[in-house]
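The chain below stands alone and is given in structure tokens; this is the form predicted on its own.
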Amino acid sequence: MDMGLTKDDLDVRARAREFREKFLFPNEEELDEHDHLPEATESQIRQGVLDYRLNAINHAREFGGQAMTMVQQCIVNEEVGAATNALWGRVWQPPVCLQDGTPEQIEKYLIPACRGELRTSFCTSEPTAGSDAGGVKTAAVIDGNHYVINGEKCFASNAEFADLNLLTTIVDSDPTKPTLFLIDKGTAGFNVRCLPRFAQRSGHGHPELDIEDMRVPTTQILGEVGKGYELTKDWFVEARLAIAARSIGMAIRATELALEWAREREQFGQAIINFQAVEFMIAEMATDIMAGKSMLYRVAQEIDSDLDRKTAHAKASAIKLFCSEAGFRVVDKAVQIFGGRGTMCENPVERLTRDVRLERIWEGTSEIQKMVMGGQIRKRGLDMYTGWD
């Protein structure tokens, strides 16, 4: 396996690292003191992102999309990933799952996502079915050409503003039929409950909703009924991927910071990097990152060689789940080598701190990471896991 990048792959990474120089890094301590940037910088981001041709890197380019391999859509999320205050989020992926619409679902709604023009929020956690997604009770009830909805959602990023809303649904309350809704924003019985506050100042929220006998055109189903949450496993590879991506990101700035910092501090007549306690760390910081890009990448070649779906989906799992926790164990140590200085908001890595735990909840916490791969392993082997073809 040829594990080098190509051409191209070396200008996405290029492209991506500029725009995030010049777009994000300078942003990034207005956002987190204000919780929100001005529109004027918004559309300069959003500038930006066509300009470096980072939009909708995961979608067809009839689309709108770039139509990049997954080797290239982590290049991209590593690098925007650095950003701090979630700003990576500015560099809009719609969900993979539009692209299973139909011609007019494609045409009103994944086109102009892919250029910028609609912003999509996905819907699934409730109070009763986080890591349970099984747990979903928010039911539709065929009523002539519509159905009814009634439930509750959480942790429903950016439906406050979202333009499109993908809603996880059971259809006639049977677990066995969960299916995915096109909602429009404005649509009556899609209510904000309320807007929690979250450690993470990113400028937009993950609000708790209602649902209240909210009509839907059965047109506004996204595939099948009952298809629900093979649409969401496509989505959720995609997404594992991009945390992994964004973590390595993370730990490799943080690493940088604590680097230049320990060869400038002086303690005891000498630069700290000489002390082995600070060197061993900076060691292991290295290799955490070092394993979690190799496992990463070989990964992303696989799937852009055809991995199966089901292969992917658990190889997804073991990438997520070792680079958030290594990201955060990498992070952590950042912030141990700057001491004090390393809690000080406008310090970077204590920005990440907030950030990279995040990465190791949200898309399937660590522990359902591990009851995927423990369930895998009971199924099919270890060769799952250790086998290199």
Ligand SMILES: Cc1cc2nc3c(=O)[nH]c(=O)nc-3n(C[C@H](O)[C@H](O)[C@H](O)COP(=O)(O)OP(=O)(O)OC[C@H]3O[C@@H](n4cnc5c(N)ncnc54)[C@H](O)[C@@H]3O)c2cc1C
Given for the second form:
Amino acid sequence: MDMGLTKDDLDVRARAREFREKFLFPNEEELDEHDHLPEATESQIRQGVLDYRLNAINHAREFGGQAMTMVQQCIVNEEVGAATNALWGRVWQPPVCLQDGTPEQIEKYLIPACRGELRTSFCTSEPTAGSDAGGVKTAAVIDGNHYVINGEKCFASNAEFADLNLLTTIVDSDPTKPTLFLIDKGTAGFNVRCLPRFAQRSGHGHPELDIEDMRVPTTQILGEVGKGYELTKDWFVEARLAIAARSIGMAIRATELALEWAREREQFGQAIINFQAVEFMIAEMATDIMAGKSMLYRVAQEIDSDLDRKTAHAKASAIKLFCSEAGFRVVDKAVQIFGGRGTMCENPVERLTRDVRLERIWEGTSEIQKMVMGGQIRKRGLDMYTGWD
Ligand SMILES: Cc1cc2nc3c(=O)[nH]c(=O)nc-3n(C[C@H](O)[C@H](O)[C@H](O)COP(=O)(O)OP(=O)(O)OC[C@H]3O[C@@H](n4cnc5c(N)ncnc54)[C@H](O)[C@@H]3O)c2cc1C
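After the form predicted on its own, can we look at the form predicted together with the ligand?
First the chain shown before, then all remaining chains and molecules of the complex.
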């Protein structure tokens, strides 16, 4: 088995690394302090994404994407994911399910989104539908050649400014008919109720929405009525691997910083790296990173070699679970090694603490990943997790 990176993979890594050093790391503190960046900076970052060919890494060239392999997508997410304050979000990856649109929808939404000219949000969560996404109540009722949609959403990242909002609904009040609608910015009835404050300061919000008598043409359905969850399955694999890659990126950065600090900080007349308690923490951090990275890239390579969709979905849960939990353990140890200075906002490890905590929650909490795995093991046995062909 060859697990090495190809020449193209190494080129992708070099580009992503240079991009983050030039455009993401230098803007972290300002974003953390003010919770926004000047428009001129945002526009430089956008141009940087294009210049470094990091736009729409998850989409085909025919739509204007970079057509990266899953391994390469993980490489990019690992590199840019190391930036704090969710600056990785500036490297746009439009929802993969937009590829299932009609030719008109692809022309109107996907192609501009790949160019970075159209920003998206994905609105599924509701006050009573969190982990249980099947509990969505936002209702779409047919009225001639329109649907009338009513409901409420929460945690709708970027919906306060997105040009296109992918909205999960239930048609005919029938939970077996989950359906995705494409909602243009400014559609009457799509209202931001409030923008709660969150621990992470990324310059983007996660608003609560009121959807009131919103009339949407039937042509705005993505895919078919009842296919809403089916369409998000590939997204889940991609998003969970991206979270795992970011968690690894954060863990590596935190470990590098903690190691450098442990070498220079002296207490009791010597560098603290000489204390076994500190050295052991670094050894544990390296082990978590090595384990997470190994499983992530192995499965990414399997996906690139046509792993079936069901198995990819099942394995993505184990990877998201392990890497997000490991990332959290590692960043927490980095703070410990820095001592009091690890809790200063100017220290990247403090900001990483706030960022990495989220990775255990969104796109399915750790408990939900275990539930997915438990169900798969009951139905199909252990082999997909423990076997080695
Ligand atoms: C910053 C942020 C951004 C987000 N962005 C988006 C977005 O853009 N679009 C979107 O749709 N959503 C978004 N979300 C929502 C996110 O996906 C949910 O927060 C997540 O799925 C968990 O749902 P919940 O918060 O309602 O927790 P709950 O579902 O209420 O869970 C609470 C606790 O109960 C546990 N639990 C629940 N069910 C079970 C079970 N069956 N077995 C064991 N334990 C269980 C959970 O693991 C958790 O520990 C975002 C969330 C955050 C915090």
